[in-house]
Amino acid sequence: MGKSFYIETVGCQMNVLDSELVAASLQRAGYQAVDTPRQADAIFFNTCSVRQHAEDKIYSALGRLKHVKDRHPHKVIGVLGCMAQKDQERIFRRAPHVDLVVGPGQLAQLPALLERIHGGMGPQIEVSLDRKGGSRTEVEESFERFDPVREAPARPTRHQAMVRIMLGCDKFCTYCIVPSVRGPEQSRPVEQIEAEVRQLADQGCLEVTLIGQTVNSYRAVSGVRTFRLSDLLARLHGIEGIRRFKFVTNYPRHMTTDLLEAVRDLERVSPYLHVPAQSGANSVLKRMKRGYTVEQYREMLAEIRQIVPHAAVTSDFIVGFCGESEDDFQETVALVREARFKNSFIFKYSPRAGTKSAELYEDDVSDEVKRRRNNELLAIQNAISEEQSRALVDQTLEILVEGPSKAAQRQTAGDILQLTGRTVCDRIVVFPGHRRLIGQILPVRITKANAFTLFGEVAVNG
């Protein structure tokens, strides 16, 4: 029976962890990681439905791999996370050299499936309810929990990890389709996710990342005490060794006065808030069904501002969505012009089936308009993401530094190379350093700077 496995991740960061969390539980049972799909006797794709083009992706790189099953029969193929929860059998008919296609619900049964192939009882399905498929209970079950121990060795970097606070989504926002594969919202029990903090902090982690569909909804009952979110930050707040907590992704209504003040008085959480708006007009945010107006957004904005000032504040829009006129993109830009988010994230609207968009709404902006509103959007955001940018350079920032840029991971000798890292507000800064200096968090000076990347040099010697 093979062991080794390779996985390809497209998507979040809570598909990021998922992998991760795989990765662990199949080297848990004896599987070896490879580097490549040739090397590997399992290979797997953790997918994503938010796009078209995520779900185009897999299905491409599923039909190069029939030649390969032809050739190695025994070699097994898998499909997990958001696409096998929403395409299920499809995948099948779609690409019958699928072994194995398991949603994001029930990644902890994968090495037990694993073992029902190999043991000659042909391809495998496993995927939670359909959120009609059964009370809340029922659909909440069929997600199973799946937070295993990771090791150290098994974790991507050593000083820095993801931790999951909770599982699904509520808001039912009209062009998502993460409801219906992420399934129910569901908070993880505080102890659960202090007990993992601790045993990260104690393998040497640094930093650690909360995250949630919505982190800010975060609700969990302790004895006769609920925690939210700045309650649970203080408590984490405690754990010796971690220097920085980040949280992500936010939902705007839930962005209250206590967070913010949390992130304000607890001086180890980042000032780093990814708050998506999606749109700056009231007509687009209502077909979205994303539950506030523009001006409760710039509220929100106004009171960051105000108890948090040294907060930086990132986005995420989407342009084109049904009915979009020019006007109301006209006032999206207005939004990123007064917001000056430090960065935003900006797509396309992509229509998606089993959405309520999809359902209720003709996508009726042309892509060249889709794309124009694109480019508009991401040149003004830029130029604000510069100047930002450059107002940094001959500043001394505190970098936690992740390891070698994207070039110098081609460099095969020499200890000195070109090194990343990111400030507390997320910044990516790139400077020259020995290989030692990975996993510290030292002083850099910033000497100049563009819209995406900071560059600059060890204030010290490290």
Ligand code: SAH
Second form
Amino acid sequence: MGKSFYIETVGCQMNVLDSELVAASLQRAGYQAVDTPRQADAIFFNTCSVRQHAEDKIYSALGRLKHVKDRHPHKVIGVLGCMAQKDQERIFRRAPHVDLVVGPGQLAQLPALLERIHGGMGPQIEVSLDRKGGSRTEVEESFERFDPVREAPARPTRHQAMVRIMLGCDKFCTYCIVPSVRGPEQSRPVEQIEAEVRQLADQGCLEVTLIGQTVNSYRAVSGVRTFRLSDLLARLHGIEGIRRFKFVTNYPRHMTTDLLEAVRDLERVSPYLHVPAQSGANSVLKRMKRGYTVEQYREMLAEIRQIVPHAAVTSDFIVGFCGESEDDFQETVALVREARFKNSFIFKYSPRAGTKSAELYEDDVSDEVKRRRNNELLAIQNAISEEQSRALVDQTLEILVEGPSKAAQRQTAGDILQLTGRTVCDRIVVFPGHRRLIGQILPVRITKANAFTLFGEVAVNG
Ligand code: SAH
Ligand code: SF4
Ligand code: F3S
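Switch over from the form predicted on its own to the form predicted in complex with the ligand, please.
Okay, now the whole complex, with that chain kicking things off.
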């Protein structure tokens, strides 16, 4: 019976964390992680449904595995995560060689489900009922059992970790599938989060990123106190060993003064704020049901600049949303020019069945126009990103060294390599250095820069 697995992950940080926890729980159950699907006895896809393209890629990857399954009928093929929750049994119909479908709230059951398959019980499916159907306790339990499974070797890098502080989403932006695949918004108890962060600190972790779909909506009652994100950060800040705290993703309306003051006052909280605007036009924001106007978004930006002037702010935008006119788009362009985001992720609107926008509005912007708007906005943002990067040349920045750069990962000989690391503001820095610098925080002098990467050299003898 096979005991090795391979897992491929797409989607957001929630999925990256889920895959890490899946890997850790399988390793505990005696399975071994391998680097290629070919070597693996079980192949998992941790999937995303946020755009059609993400789903298409998974279905074609599944299609390509059909002949592999024909030749090796005992290889287990599993679809995990958001698309599993969204498509459920339909996955078996579209790809009959799939053995396993597991939603994001049921991932803790994966080792047991695999045992059932190995025991000859046939294909298995575990997904949440709909948002109302008792999923709250079910998912909460999975949370408690699953998230504490932290093991350094399962993490992409040993010195950095994500910690979920909330799951689900109740915002229901009209374009978004997340609330229906990830269930209701729930904040995790402070004590649980604190215990997890302490455990990570004991394992030598230096940087913790707190994650949630709207992370700054965090609210949990502990005894007589209510903890908001600012309170949680203050509490975690005392944990020895953790040198940096980051948090993503922020919801603009909940970017409160107390949180910005916490970022300003807590030395180890990174001045890095991902706070997606989605559009610069009020009519579009309204149809998206984002809950703010562009004026309110601008006020929020002004408050960020006032309280944390050196913060790096980043955003997401959707172009070509239903009814987006050229004038609307130009308002987004104006916002991007003015806001000077460190970077922006830009997406073409993709209608998702089951969302309000797909139901209520026509997807009336052609793909060609979406593509043009995407490229135009990206070019403007990239020029701004490049200017900001260039301004850092000759400065010396504190870098957490993550590991060999992509190019250096193929290098087998020698101890001096191209290393990659990050600044507190989440800027990527590449520089030559000895392997043993991995996992340290050091000063690096920036010598060169482009829009996405800074290049430099270690500023002290390392
Ligand atoms: N919770 C986060 C992000 C959720 S999904 C937030 O509220 O910001 C990540 C990004 O995908 C979103 O910010 C949005 O820009 C984009 N996105 C979500 N649904 C989409 C859709 N139907 N089409 C295109 N982009 C979408
Ligand atoms: Fe989706 Fe909006 Fe929730 Fe973000 S806040 S996950 S965009 S519904
Ligand atoms: Fe995708 Fe699910 Fe994240 S739909 S964006 S992986 S929560």
